[in-house]
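Listed next as structure tokens is one chain, alone, in the form predicted alone.
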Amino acid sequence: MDTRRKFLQKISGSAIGLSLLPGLGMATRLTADKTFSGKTLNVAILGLGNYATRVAEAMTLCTRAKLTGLISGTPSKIAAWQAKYNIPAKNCYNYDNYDAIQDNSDIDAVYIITPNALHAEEAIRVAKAGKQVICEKPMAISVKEGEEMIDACKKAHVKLLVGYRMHFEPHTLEIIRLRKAGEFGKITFFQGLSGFTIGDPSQWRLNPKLSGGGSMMDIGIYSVNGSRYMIGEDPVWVNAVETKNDPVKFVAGIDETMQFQLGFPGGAVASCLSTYSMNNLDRFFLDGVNGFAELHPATGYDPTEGFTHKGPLNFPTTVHQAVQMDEMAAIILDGKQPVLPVDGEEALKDLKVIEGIYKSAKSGKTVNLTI
């Protein structure tokens, strides 16, 4: 265990740094090796609101990822964060014509972080200018998007990776690392709970023309995509039901509440829950025919938390956000291979699982998927 500690510690690098980022609190963060002097991916961040600003804050700890462009809609936000980061004038786009980042030496990729419906033709553009693609989660509102995502960036020899942070936290790496090494046995059940009390409702997550969904389009992917990397198996069905409380804040196309189980090809059953009107739900839970594991909380910014039969996991709490993007300065630079992929085909697979979720819980049927 100790061995693995000091490897997983080395992740980004060489020592652990203590960072307090406005907004993100204390924590401790996998610092990457000070002594690095190889190429650092430049990278502008479209759409400039609340999770942009905590990814621009995080990425103040890194050392190979460096923020260096910003596209936005609103001037007042440009004006704001290029005085906070130092960001020349040559570096700032609006949404009509940031397509000039072709032309532009100081921009290697563009994360892309606005509302999900607007995320398919954003990276096709982005990708069409020749720059590296980042895209938040869920990478787009339809499989039929995320396949056009993935070709587009084919096309244009470059990258899509789709920013899912927990892929590279130690206590979710160390849960696998114990289950390929099958320390738990033959799995057999997981338990995802995701979910909060969402607020204001004329924000665009209950827009269904942005957000192409509910709390499945936003916090129940984690609940999928955690269903498959916990597991280590893509599920092959999928059986769902919605419910709704208050039809007056969430109105057609916004799901409150889903609960869904998947069944997997080794026989693992998972059931998960995913809602915007219940708080305190932020949990994985594995089981095996010889031992267990649990996150929580799993996904949320806090610390995150893991233990199994044996004892707690001591690991470093980091700042997910400088992680993921330091490795995947390491993905596109080096050619670097993640533990867990976070490339498009990834996100593509999550994509299908919801539309899968969404067609069982309209038809009341269970839904066979191919992955």
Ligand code: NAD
Given for the second form:
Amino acid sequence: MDTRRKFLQKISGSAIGLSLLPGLGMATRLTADKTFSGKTLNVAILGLGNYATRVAEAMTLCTRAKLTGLISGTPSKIAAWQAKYNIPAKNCYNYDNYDAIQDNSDIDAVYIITPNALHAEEAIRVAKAGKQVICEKPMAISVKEGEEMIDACKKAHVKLLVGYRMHFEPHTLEIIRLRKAGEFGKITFFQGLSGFTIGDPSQWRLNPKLSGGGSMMDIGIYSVNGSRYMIGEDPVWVNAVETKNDPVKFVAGIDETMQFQLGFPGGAVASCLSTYSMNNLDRFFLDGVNGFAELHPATGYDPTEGFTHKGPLNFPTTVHQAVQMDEMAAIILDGKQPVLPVDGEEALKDLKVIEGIYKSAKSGKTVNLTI
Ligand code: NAD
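Complement to the form predicted alone: the form predicted in complex with ligand NAD:
Full complex below, order starting with the chain above.
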């Protein structure tokens, strides 16, 4: 217990210290290999908002993924990004004309980073233009839309990848390696806590037409996805309860707080919390008959920290988005198989669980899942 306390003191200290560092200063492992002369994955970003800004900055650290194009409805953003990332005008598009990327050999893939409800239509347009599709989570706002995206990409013979950056994170992957090696014994329990206090009530995340849901669609998906990769199985039932303390800010169709339990075929259970109204919730805990593992922070931008019954995991801090984009380049260009999948089928499973969560919360009943 003493070691654990020291470890927790260490991580809260380091998380505070490092979070004060500006921008990507916390990167310790990845730097672009400027001498790389092989094929790069040339990527256009669609939607130049907050997360896209982080991705573009991270991509300056990539070796194999390169930002070569921009798609935005705001000309002033295009101009600023062009100057910053040296993007020629011929690789810049707006939302009306981007089907023309079909004829642009400078662009191999489009990374969709817009509000959730726009993902499906945009992904299908990109696929029809014959370009590889990378899409932010959640892949779409319904299972039906997710299936349509998968079909469109199959028909167009392009890949569909979803921005599950934690699937490439070293502490996360080490825990999965240990679990597969039997280090924790039979897995019995997972706890996922995912939440933050959301600000501006006018933002698209609180508009169901653009978000497709509330905290579950935004932050809770990390606990859904995490339960699946930490336990290593897909759930067979779900049971959920929604609580809403501020129905003015969190209108119908926007869940404020959701607590859900998942049951897994091997007998493990998961207990998770997703919320837009509480802070300090970014923690995964995996329990087995012979040991345990924790990730804390588990999915946030601050350096991921891992711990098992044997002590702290010492792995490098990475810029998640940079590693993700280099790995996605290898998946698309070399057919590399990642340890944890990031394809459309993987993302569809999360949407199936989330639809089950909403159904259970509405009906008050346990919902069986077939995913
Ligand atoms: P944001 O509001 O900062 O950016 C959204 C962008 O979409 C803006 O540039 C906006 O101009 C553009 N846009 C295009 N059409 C729009 C419309 N009709 N209404 C509103 N905006 C429109 O949002 P964000 O935080 O960058 O989130 C974008 C996506 O990225 C979401 O799907 C979100 O879930 C995902 N995201 C993922 C992570 C991660 O860690 N993987 C983190 C943050 C966000």
